[in-house]
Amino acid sequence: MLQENVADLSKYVEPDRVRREVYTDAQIYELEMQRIHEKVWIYCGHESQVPQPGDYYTVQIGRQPMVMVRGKDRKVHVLYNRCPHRGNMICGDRHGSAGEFFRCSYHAWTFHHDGKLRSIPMMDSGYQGTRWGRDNPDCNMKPAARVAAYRGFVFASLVADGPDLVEFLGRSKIAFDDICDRSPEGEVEVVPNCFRVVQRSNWKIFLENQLDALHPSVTHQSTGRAAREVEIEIEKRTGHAPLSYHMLSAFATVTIDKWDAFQTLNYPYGHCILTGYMGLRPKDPDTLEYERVLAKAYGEKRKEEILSTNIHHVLIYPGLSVQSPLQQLRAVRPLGVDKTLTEIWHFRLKGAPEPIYRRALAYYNLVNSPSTMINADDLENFWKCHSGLASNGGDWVSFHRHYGRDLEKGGVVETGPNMGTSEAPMRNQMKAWAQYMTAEK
């Protein structure tokens, strides 16, 4: 363990604001891995990423190599990307196929894939009379303390205790009902590659701006504007512009007045929800199409329930975002102090018009992609927010906006009416921060 040489860390963060070396500090980032990302329930991936027994895919929990894997008994298991000889990583590549079982490029030890020991080189004549053998539990590849998953959505936990998947993701739950729900099967399938994006910022910086309902009017606003200025020009000569435009228009249409008409929802763990339907139901034949087959498998009030579904974006604290309307996340993976990985997944409703699948696809490269100058926008901003919070230029971060004006119902902070641009999801996410950060001495 990391010997503390911080100052009292209760005394970083107060209600409404929180010291800049909360995203700077080394030390303090090396005690996040401990006492956050490598102890609470961190996403690894989808079962549909691994379909066939062998399939896996690696992940980083924390500052551990992981490996998520399909065994011969069809269950997804999440073990330690590390063989227990001379430590060597069992995979090498990002994805792939471990065939009938693992085995090291090392020295050809092998592993079944739950990670028990298979065989060793020279078993009886190399380690007779020493502690490596089949019956020693050090000789298996190390699985992770816990793994569940939820409709689909895998997740690890690399301690024993605390509460299940479940309780953990508490109402937050939501966002895999509803990305899975859209479905007129009921489940989803992962698109096969992601976008990855390297951010020369804090990992927390990311997880603050996703909730932050002020920024896009403000940050994306040349983006939208000019996107705009093609769209009513298309409409001028066609009567109608391509719905893609939109996607891009809605950043400079979509005012500050009417992000704060949505609200947050701020729940223990640090999760929070962004309300707010985005208009995302129009009324062509595409859509149209979708409806039936969803009503025809839902019923006509279950079909309602499931596309009137009141939220934008989902947090999940610490490590994912989601937009289940559009059938995306963003999976958060800390690199370092100053570095941050972005993995930006996206999802096929299963039984749904190939149509619907391509215009989620067009918003997903449009707008979430390390292409686009709505991704460029953020960017910059995170780098630019790291970099002036390393200066001397002041102590604190600001998360006043509408402070002291939260409504709290059962443990659970709403903001109040007409403030969608509430910095509420930041201080609730500090607020669990600081409750991980201090729970052990």
Given for the second form:
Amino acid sequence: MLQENVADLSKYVEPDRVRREVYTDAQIYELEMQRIHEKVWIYCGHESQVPQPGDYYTVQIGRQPMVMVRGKDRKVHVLYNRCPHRGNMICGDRHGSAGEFFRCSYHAWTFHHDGKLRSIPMMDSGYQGTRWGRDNPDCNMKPAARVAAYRGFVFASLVADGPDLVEFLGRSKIAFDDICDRSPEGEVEVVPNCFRVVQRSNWKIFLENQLDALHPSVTHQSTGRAAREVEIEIEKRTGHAPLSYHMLSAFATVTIDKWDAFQTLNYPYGHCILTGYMGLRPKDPDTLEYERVLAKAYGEKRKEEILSTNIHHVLIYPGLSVQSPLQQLRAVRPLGVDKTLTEIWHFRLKGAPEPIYRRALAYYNLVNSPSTMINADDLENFWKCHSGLASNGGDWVSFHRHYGRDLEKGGVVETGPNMGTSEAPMRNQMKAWAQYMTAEK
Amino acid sequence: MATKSKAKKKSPVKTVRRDRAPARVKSAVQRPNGRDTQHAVEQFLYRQAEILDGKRWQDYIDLFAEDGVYWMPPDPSHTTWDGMPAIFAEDRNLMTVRMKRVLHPDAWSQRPLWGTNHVVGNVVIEKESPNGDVVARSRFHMLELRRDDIRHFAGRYVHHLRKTRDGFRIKLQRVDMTNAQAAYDYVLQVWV
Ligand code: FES
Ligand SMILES: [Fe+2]
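Since we've got the form predicted on its own here, give me the form predicted together with its partner chain too.
Whole complex next, starting from this chain.
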């Protein structure tokens, strides 16, 4: 067995530091897939990606190729993308429509959208007297053990036991509440485009970076400065620069000490929130119009609550990074110990004025598209981190920043006042990692 | 080069070429200047590719009209960049941000050895207006080297060119990459 070859994993993680093999060892990676990704709730997609019966999207959960499909009963199912006959993948495209039913391209077995066997060519003559046939559940496409949705965001877990989705999400479900509540109808729909970018680094390096409030002013200085220069120049010329310049220039104008004013909140199961508002509530006519629409839908008091939700990023461990005020998210799909795919989606607030969609879209295009001037430098760092960790130049990764100064209240670890750049989120993620990895006998 | 009198003609003389398939004759009807335009556009596209590979960012931006846009849709079915997800949808201001970024000494991802090589061909004049503005489509193939990694990008350009006293300026350059929908191994740091 694999686990016998790996030393006691509890020795790899200490509260303030982690051994480098956690990021680079291929056997540990396999165990992570078994013990974390193929067990916990993993984000599959949004219900609006599969509006019609038969619509499907393929999705990787751990090492398992899965398919999310809308059934005739309107339910969203998540199935292993595998034919029970000889193992052929049923859906070869990334997404599409299966039509009335799935049909295997190899020997034409067909399946209902919930995975149940529909027909086998010459079933009677071919299978009479064998143990293979309609009554045998092994002849169905296997479903994920558990599927659940929270406000339209679909998750699946490949094991039957464990916390249910809402319990698992805990306070991190605010990511989806914040996205949806910003719509006057309380709902979003997906913008039909997925940007997919591969990182040559371990999946955890990306997650740790998402709430690393120290890095932006260093890593993204070049883009922040460049955007600021052009922003000033446009302001001089026209009196007003579009908000998208501010979204970029903030990476330079918010200096390290200012990032410390932000706060991180760290929850069970490794989830974390980074607070900090990127100035998305200006007083221009578009925003005021949007506020009027929201007030009409929710009332003045609730509108204020919704718009003052103070979130920059929500990280739902181990596979999702959500920027709820901008209605976008990045799903993390590990492809190997040193290779990670991010799938990046944007959502439209139903019923909100068009300019509000466009404002968030500008961020999606500028920061999250494959031409990103921001993530370009992140990915460079991730690759360098992974390469450095693969060396014998040191055994430990340090998470000491503001260690020992966190405040714990009822299972929630908050960074202390003016310690927003604390490495508490990394410590929290690795704590969850160690719990998952050592829970097994 | 185009002259006003020529451009005004209602039914311009067809330029007949021996190597042209019959289907092409129709587009020749819309091209008052035929061979001259073809040559001028080809030279423009080749120079643009040369400027890009030469990392002459400001010269590249200056090929665009004041209201010019560089657009790379993620999907060939898109008909506008306005309000749509886009890999690039940049006016001269945003292009200037991009230029300033790559020139900044702390653009970490720019530090490694990095270069591109574009080949542009299959240039077809789709439309030439009486005022000399041109719509041209072409194909490109680009090889990029970064550290020890080679990537290939290929696809189609559509240039909407405005005729000015100083030659063509780009009103809109649409870039449909054949690999637009593929997963990106790393990102695109500058225009393709
Ligand atoms: S493998 Fe699917 S029908 Fe044979
Ligand atoms: Fe970053």
